[in-house]
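The chain that follows stands alone, in the form predicted alone, written as structure tokens.
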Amino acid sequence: MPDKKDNASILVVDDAPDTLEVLQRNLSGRGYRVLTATSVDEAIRILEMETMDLVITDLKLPKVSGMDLVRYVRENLADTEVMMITGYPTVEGAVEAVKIGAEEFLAKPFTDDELFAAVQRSLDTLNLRRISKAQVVSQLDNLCGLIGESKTMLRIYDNISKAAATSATVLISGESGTGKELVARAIHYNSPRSTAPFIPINCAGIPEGLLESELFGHVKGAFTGALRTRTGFFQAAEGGTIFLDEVSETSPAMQAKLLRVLQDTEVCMVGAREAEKIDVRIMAATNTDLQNLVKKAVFREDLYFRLNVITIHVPPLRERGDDILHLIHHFASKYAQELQVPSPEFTSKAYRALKGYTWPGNVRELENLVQSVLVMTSGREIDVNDLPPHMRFSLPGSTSQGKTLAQVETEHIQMVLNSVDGNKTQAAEILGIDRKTLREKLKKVGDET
């Protein structure tokens, strides 16, 4: 990212020596590499020899104006951002500067904080353009849809590579929608088991009475309706990997059976007298704190230790920095192709709004949003006003003024539910309550089905 930590290069252009000295001193003090020029001609000579991340130019310059320098940078230097400062601010001047390509327009006198904030915003915008062209490079053969090059994601790729080299059980943790199944798939498809099946199981999505039969299979006559012998998911995954999503939702009885599978590497079909050996790697995922559930005696400690041989935590989207920009471009291209429309451009303001949002539904919520925006927006450019209202700027208190606490709570619950496509288990996790409490709150507003 081209900011002070990476010694971004800045060219400051001003015909006032005192201003140049102050700007050079202040920006250098923040870690930037700073060059100076007193005219447009001198600035262009520097730009022809040096690669600069940002040009800060005064509006009033001798012979050739700062406006012309802005125009030069925009038309000749695709990988350089530009911002304008002036002691003669006018609305017309600001509009003209923005029209020809200045990312920021700063009126003198300005404070150090105002300067540093404008510089960082300009560098962030430059970074957006660079990211849109960048490609993720990884040592893995198959990322299975994982996208990002933040430090946390690079660490995950490294962990995936290490986990793929073994057959140890893996516990993948993280909030709903972060991509835990993608991590499991990446481990499987980069491992020696890649040619064998990868079978994902949503433990919370199968009724408790059917889960044992689905996982381990059953013999004919084992229970009413068992008209024939049927193998389970564990047998179907022979030689490959079974992925137990939301493993925290399993009952104590099922936890005991899973523990036996891990200890003995064998399963017993419902109604069978003898167990059969299996060769299946087990990976599990949870969006809750299993250690906390162990302390509450809700989850078996011995099963937790068996599952927790290798642990990979998938961070929430709000902690992944500029990865959100990679994801936006990926999903925009994906759905533009599906809709057979040109891939849209997001404005820098739209990017900032998206990057500043907390994303309770994480990557899944982002994907749904991009798909919705592409369907509902007819233009090639996506701006802030094309985003959902809760992602736009609002005055403090403007959305809740005059409403009761219950109304505000109900609206927030509905917003979270919408962000996770109505999944009550995920919504409850985001809200920090259990499903029973969520159901009770929804009943009060007649929304429980």
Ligand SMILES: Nc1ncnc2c1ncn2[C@@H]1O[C@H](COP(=O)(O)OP(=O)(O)OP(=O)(O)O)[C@@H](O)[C@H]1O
The other form holds:
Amino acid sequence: MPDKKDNASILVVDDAPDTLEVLQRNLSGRGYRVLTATSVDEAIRILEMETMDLVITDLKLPKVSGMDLVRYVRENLADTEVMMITGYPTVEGAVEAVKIGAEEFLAKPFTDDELFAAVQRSLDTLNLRRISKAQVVSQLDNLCGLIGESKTMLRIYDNISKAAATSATVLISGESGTGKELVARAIHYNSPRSTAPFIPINCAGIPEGLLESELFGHVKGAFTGALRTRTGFFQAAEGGTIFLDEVSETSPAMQAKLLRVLQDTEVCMVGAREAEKIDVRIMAATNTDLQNLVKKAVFREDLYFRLNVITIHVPPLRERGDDILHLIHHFASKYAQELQVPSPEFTSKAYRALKGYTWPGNVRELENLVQSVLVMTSGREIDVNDLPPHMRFSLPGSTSQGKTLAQVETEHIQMVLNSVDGNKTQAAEILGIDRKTLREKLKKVGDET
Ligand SMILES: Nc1ncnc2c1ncn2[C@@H]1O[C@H](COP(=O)(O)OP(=O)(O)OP(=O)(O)O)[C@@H](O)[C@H]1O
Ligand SMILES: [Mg+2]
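For comparison with the form predicted alone, please write out the form predicted in complex with the named molecule.
Then the entire complex follows, led off by the chain already shown.
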């Protein structure tokens, strides 16, 4: 927990060397670890490499204002507090700074005691937030490899622990590669069923004709080729959990059978006369909007309600802020170990490109990318040119505020390209330009990065 005894780290940003020196001396004297920067750009470079507990920034800085740094920290660093100092105190300035997320606002001249008190208040706030995070995570014995500290992930950990305490059916929704199966595993392995099997079944991957006997088993002679009686996944999962992945892909006949299992807690082997009672928890996942399929009468409404007792939505990676960087670090060291190469450093430009990318394939895409980049670079520093072209020109942030027209254009082109899987002909058509113009624009951007 950050307080001065544990060397809380503070980044001080001011363009006046005297002020910087005084602040650094005072704060270091109190036992804090202090780094300094003289511009917002330099501060951001440091923040991309180092986790700081507190940023103290002057409002008036050359080129980019301290207000933008406050905004950057709030949008990107959930685990860092910000404090603003200024020699030109105005009510509007203070209100604006606090509104966009500065924890404290200190007007010059201030005494050492005022400074220390404000720093301590900021770190106390941070402590409080961290305690609640630690509490959420400590509810779980086993995170099953889930990485992430964003608010989104904290909410998911909380949902996991609540779902684990019951035996209710869970429906997990989210784009492909967001971690739905990991969430299901985490629920199972934190539940009283954890010593019984967790069996994932990809409903789209088993041919329709086989699915029923795979799930429920069959008796000898039930169909041509059924030479022996064989149990199915449901019997094998007794006492545990069955995870039905891509449940929207099941046929109407299968949906009717699943509904019976959920209603009566019994399954009937193919060819058997009588059903048998089972004790199996069911979880299901979908990456399409199941409710929409219900409206279109492609998915049974009664089954939807039976599955949807507890709903957990896993948001896309691009909405999880700094988790992208945590995941990059995690997979970089995992694959570096596997390849027996040193864990690579990423340049700040490479980080920016990765953070700004939209990740349509979510965590799976990120994992594959880190692995393949590591193979190509074998442990040396990874720069933006080591990334695939479609990631090189992704820029952070989703609003156009403060951006040049060229930046907004580039981001828009990138977004459209992503939406059509990089198909330039389709992208050019959507953008209303010809392929040649698109190629030239891309080339120009590629040259600049
Ligand atoms: N938060 C996370 N932390 C660490 N690894 C993760 C996280 N989320 C997903 N992964 C990894 O990403 C990959 C995809 O995850 P998973 O299979 O759970 O996604 P999914 O949502 O079920 O995808 P699909 O819809 O394609 O089935 C796996 O290798 C998983 O380990
Ligand atoms: Mg899955």
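What we label the rigid core is the largest C-alpha set whose atoms superpose within 1.5 Å from one form to the other. Here the structure is a predicted model, which is why all the values come from computation and not from measurement. Residue numbers count along the first chain shown, from 1.
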query: Did Ile46 shift 2 Å or more between these two forms, C-alpha, core superposed; finding: yes
query: Glu381 C-alpha shift between these two forms of 2 Å or more, rigid core reference; finding: no
query: Core-aligned C-alpha movement of Leu210 between these two forms, 2 Å or more; finding: no
